[in-house]
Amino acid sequence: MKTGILALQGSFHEHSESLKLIDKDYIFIRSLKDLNQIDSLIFPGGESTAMMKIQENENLFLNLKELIESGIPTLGTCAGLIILSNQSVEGNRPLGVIDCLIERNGYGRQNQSFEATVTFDNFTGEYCFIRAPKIISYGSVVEPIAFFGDEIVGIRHNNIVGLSFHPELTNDEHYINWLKVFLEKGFHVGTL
């Protein structure tokens, strides 16, 4: 079985590099035919509005939502978090699989991107925030799992993890170890 990486736009190649480090087979998802034989999903950073528009005629997201709701481990970073949220993206409805409200570009535009220390799954590392969304609120069944100072930058709901930042750009040992276990078991995400 393979990890499916949404490859409509964004940092999908960087996520494939992470998967190579843990010897995990993957497939780039661009159409419905790519959904066969995947056991986990990654929604990369990029431009959430562009991703929504690219797939709208194929109903790709409806099929992805069914897979996520079946319980497969699913990771969304940056724009991936926006797509997984139940917030509206410029009039379009995202997948709505994480009960949270997200502010797009909540940490600023492209020229305000930065690196910061994040506490994630009981370890601390330096991660990139690129036009990062801000988690404004979340439902009672959603757990905060990553923090930038006092701000929550990562959340989990059952088999789904959403991160405001880009761990795939640094691929530090802690993240890679976390990713391996998460994709295998879907629940090892830790809370503080």
The other form holds:
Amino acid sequence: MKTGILALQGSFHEHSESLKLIDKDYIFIRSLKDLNQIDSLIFPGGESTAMMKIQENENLFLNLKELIESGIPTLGTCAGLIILSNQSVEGNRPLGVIDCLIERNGYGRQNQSFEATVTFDNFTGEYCFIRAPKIISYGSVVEPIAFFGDEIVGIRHNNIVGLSFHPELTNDEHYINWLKVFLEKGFHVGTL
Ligand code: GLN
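Take the protein just shown as the form predicted alone and give its structure as the form predicted in complex with glutamine (GLN).
In what comes next, the whole complex appears, and the chain from above leads the way.
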């Protein structure tokens, strides 16, 4: 079984590097024919509007939504979080599997991108925020799992985790260990 990495656009290659570090097989998902033998999913950062547009051709997201709702561990970083959310303040209509409201580019434009200390699960690391989405609010099932100062920058909704930042760009040991456990048993997260 493989982790499917959405590979329409954005930082999908970087996520595959993370998976190589934990010896996890993966497949890049570009069309419906790639959706076999998948036991977990990763939605990368990039440009959420572009990804939403490209997938329309085959209604790829509808099929991915079914897979996610079957309960497999699913991770979205940055634009991936936007896609997994159920509402964005700009009125986008994303996948709707994490019960939260997102503001795209909520931390500013490209040249206001930054690195910051984030407490994520039970460790602290330096992570990149690149035109990152802000988590404005979330529903009662959703559990905050990552913090930057007072801001919540990572959330979990059952088997689905969304992060505003890009741990795949640094691939530190803590993140890699977390990823390994998460992909094996998606519920083992949010131990703070
Ligand atoms: N701002 C981008 C978007 O709206 C996300 C940026 C990122 O993924 N680094 O999709």
